[in-house]
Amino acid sequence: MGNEDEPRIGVFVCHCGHNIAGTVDVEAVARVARHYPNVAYTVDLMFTCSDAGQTHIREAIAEHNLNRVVVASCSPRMHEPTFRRVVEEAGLNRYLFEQVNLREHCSWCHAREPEKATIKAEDLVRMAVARAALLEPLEVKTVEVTPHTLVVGGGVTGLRAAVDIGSRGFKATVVEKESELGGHLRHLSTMYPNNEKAEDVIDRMLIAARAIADIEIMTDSVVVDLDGHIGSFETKIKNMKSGKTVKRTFGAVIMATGFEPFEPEGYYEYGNNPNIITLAEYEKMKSTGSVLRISDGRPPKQVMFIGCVGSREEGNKGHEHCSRYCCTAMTKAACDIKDETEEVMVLYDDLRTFGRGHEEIHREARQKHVMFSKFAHTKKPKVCLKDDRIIVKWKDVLSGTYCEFEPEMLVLTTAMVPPAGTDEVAKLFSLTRSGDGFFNEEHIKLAPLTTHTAGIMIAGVAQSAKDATDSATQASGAAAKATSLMARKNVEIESTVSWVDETLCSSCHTCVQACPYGAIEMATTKDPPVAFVTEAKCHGCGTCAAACPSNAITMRHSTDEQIISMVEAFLIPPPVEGGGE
């Protein structure tokens, strides 16, 4: 069906339940509808995106010979694939279809004022009408997979998904810029819940990545260029040591990138006295077999934990985030050192135990004697030196008291923070960072594996601070991501993408130095150089065709006609004749 066609628009407004129901009068939407300009077809229905209603759609374009469906429902982001793809079994091409969003957009953010939200859905409706008339078929790409995935980190989160791609029969290439795998796993002694040593969970990792052909590891080795675009990444690694660079062309990228703990200069004296340590240092001291012992020699019998150095400060850029690893870690550590010594303290802002497990390991630090005392937010404990003595004073929140406390030891429980270079590999790689320099994923709920890139994915601690449990579980879940890809061959990329009239192009560069995807670069070829967009890296933001000063740039399904069409519509509604009846 062309588009030269006279346009025959169905219209199907959606109850969804009492979510749009409630507030918008649907009939009445649905009912004014049959007045808009090409209209052919309305209906309101209960569930439009159940089977019933799908059906009811496929039945109503055959009968009606409707060649444009606009549906008013929910978000796009939840069914926009699933009515493309049910106009597209009845016969229309997939870019024939509009929805509009009456869930979000009028019922929910209008629920006190349901007159106001139908009227506000009548002009939705009207103008999704007014750009469906204008809408053109797009031919539906696909560009080639090769069947290889880059895996940047080789901590447990780097090792877990090369495991599982692997053992799928795909190639995966881990790339560590360290000389050891495992990342900061290989510092740690036991593992909370199960108290499992880590240097085992580590070594049963890289046995089962060793013993897999299709995983290579290159180790001391960082990226240091990348181009394509999802399918066929082009890339170059680097050997730090030898200085050799190898390139290597992958359909997927796998972020893995995890942490560094923080660094607490400036904190409670950190630096200042040899008995004051952070977590991380007291469990590499752990994890190689020293007997914990103070300055002296002697092993301590006071020992202090301070929680949440580094983490939850509102105003210091970076740090308003919880590590959510740290409760448990310190509890347990508490809960192991109170064994070997005297008295032990935990001085904490809110006690986050969360995990499957994790309770019980701060219930058995309570039995041990392990004392538990409450400082409030905004004011934190003092450390002070005398002499070599370590004196620390708080006031507990619970009983109101001001307290202090003499440790031998005090150890400070820091924040999990990006790594340094993580600036550079967001900019190599594409990536947007949140407020706390982590990745950020393509969405928080319906998307937090994959990225704003196109067949860039990213988890464990690279994604936001956590354990090594959900890491591995991350890791799983961005290696099956990988795998689908890879076991299509070939993957669709979207259509609703910019094109360059060469006719038009003045050869400013404007569009390229606009473009946040990297996906439009100057064709030399030609005399002078015209604008080329790589479509499968383009989002179709718009943001080129919006900069460009020769209005040489058009949007694929967002034209300037079609947005325009909209404006009117809304500012110049249709006579409803008979009210709407």
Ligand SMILES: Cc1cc2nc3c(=O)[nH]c(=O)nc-3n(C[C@H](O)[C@H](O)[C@H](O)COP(=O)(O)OP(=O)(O)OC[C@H]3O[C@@H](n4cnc5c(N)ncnc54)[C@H](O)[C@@H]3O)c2cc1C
The other form holds:
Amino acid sequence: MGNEDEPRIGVFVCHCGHNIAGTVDVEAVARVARHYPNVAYTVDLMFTCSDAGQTHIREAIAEHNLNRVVVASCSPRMHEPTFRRVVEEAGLNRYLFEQVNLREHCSWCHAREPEKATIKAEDLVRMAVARAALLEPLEVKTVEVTPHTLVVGGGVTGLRAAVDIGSRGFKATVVEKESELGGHLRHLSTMYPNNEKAEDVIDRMLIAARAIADIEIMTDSVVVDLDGHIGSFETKIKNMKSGKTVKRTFGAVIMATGFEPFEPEGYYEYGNNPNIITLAEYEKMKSTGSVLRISDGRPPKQVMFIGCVGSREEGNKGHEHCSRYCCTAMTKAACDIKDETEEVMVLYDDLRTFGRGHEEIHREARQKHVMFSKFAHTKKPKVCLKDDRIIVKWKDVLSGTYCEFEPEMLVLTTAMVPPAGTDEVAKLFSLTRSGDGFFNEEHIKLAPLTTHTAGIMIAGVAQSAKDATDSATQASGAAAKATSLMARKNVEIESTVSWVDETLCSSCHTCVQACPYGAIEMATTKDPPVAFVTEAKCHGCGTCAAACPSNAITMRHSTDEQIISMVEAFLIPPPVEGGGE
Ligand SMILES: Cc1cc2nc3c(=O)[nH]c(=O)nc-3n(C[C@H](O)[C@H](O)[C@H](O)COP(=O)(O)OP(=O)(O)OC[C@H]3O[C@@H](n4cnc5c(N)ncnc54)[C@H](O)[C@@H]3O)c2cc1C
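What would you give as the form predicted together with the ligand, now that the form predicted alone is on the page?
Below is the entire complex, every chain and molecule, led by the chain shown above.
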């Protein structure tokens, strides 16, 4: 069936059990659709995505000589790949398929207005039919995948990912900016939940990494240049000590750049007394194995911890997130130090030791008589310095009493924030960032490890604040994504990309600046230079086409004509032969 044929469109309207049909009159939508221009076949089906539904589509394409298919069902995110495959199996190009979202966009959000929902469903199907008539087949392209993954960051996340990749027989290069691997675990003493020495955890990972010949480790190094696309990222990696730069090509990238602990300047007199420190600084001291001491050389008799410092604070320096490690890390530190100290007190805004084995640490701390007191979110404790003394005053919200404590050491448990330089890294790798500054995933639920840049994965704290257990879990997930990409050797790239008509391009560079993915460059081999698109980098977002003042850019699969046809179909419904139903 060629594109040159008159469009013969099949419309398949799905009940989705009760999900759509409970609100929308799907039978009426299918009946009315039969009268739209170019529609050769319509039907309503209970579950279009089921085996029976898929078979029905394939048979209808053959029997009614259909060359375009519209399925009105759920979100394309859910089943567009399924239906594209079905039409391909029936001999049609996958881009001659159009999906209408009657569930999320109609029945679910208009559940209380079934008549209006049915009218909207008819509008949506009519618009999709108009667009389908103008759809064109597109070539399905593939690119080769270099079987080598770049891992940026050599903390627990980066090392876990590299070991997983290497042990499956693929190459991985870990690029770490510091001289030592291990990230923040290098500066922790013992870790929750199993009290293991952080150093031992990292050393185990390092032994595993060094035993695999396919893992290359580059310390004191950063990626200074990145070009290319999924399957073939060309990089320059600079050793900051020697100044030498090497070139490497990678098929996939895992970003594991982690975090840095928030420096709580301006909080609780931090910086104004040497015995007021952060939990990260406290852990660093403890990790040397020496006894904890205050500035005059004595072990402290009273230690106080304050939680949520710079965390969960709306509009304050942007740290609105919960860092998800701190309640348990603080409780564990308090529990451990109680063995060496007379009095230990924990002040918290909220406290939730939420992981497996974490609540036991909280219970043990209480059994050891660590004192816990809750302050109000809106009324933080006050710290006053008198000579060398630290005096903390607050209201305990559970008893309603005003309290005062004089710790010899005050430990502030601070948020995790993105490391310095994250902005430049985000630009280099074309990654977007969330409100808290960490890298954005492609989809928070459905694609938490991939990013909007195909072939680049994120894991560990680089994605959002979390502890080492969750970081390692994500690392293994990202490594699995990278290995499955490398094992395929070739990867399909989207054909719904932009295309430049060189004869219309006015060399203004607007599209180059507008493209968020760095997919457009000026071909300097032409005089004057014209814009060209690297298709493997293009995400089909349409920003360039919208920005181009010369109308030289077309979005394949979302052409102006296709979009305008939908608007017209909505505004000017075609006359319905035979008076409608
Ligand atoms: C005080 C404290 C106590 C904690 N206690 C525990 C605990 O007991 N149990 C637990 O499970 N978790 C704990 N955590 C959390 C744990 O530290 C993190 O979950 C873990 O370190 C995250 O690992 P990561 O590899 O994602 O990030 P990181 O440890 O931050 O490692 C990232 C690495 O990437 C490198 N890097 C950054 N940018 C670049 C770049 N551009 N190029 C190259 N390299 C780069 C960094 O130098 C670093 O080595 C604690 C955290 C803190 C702050």
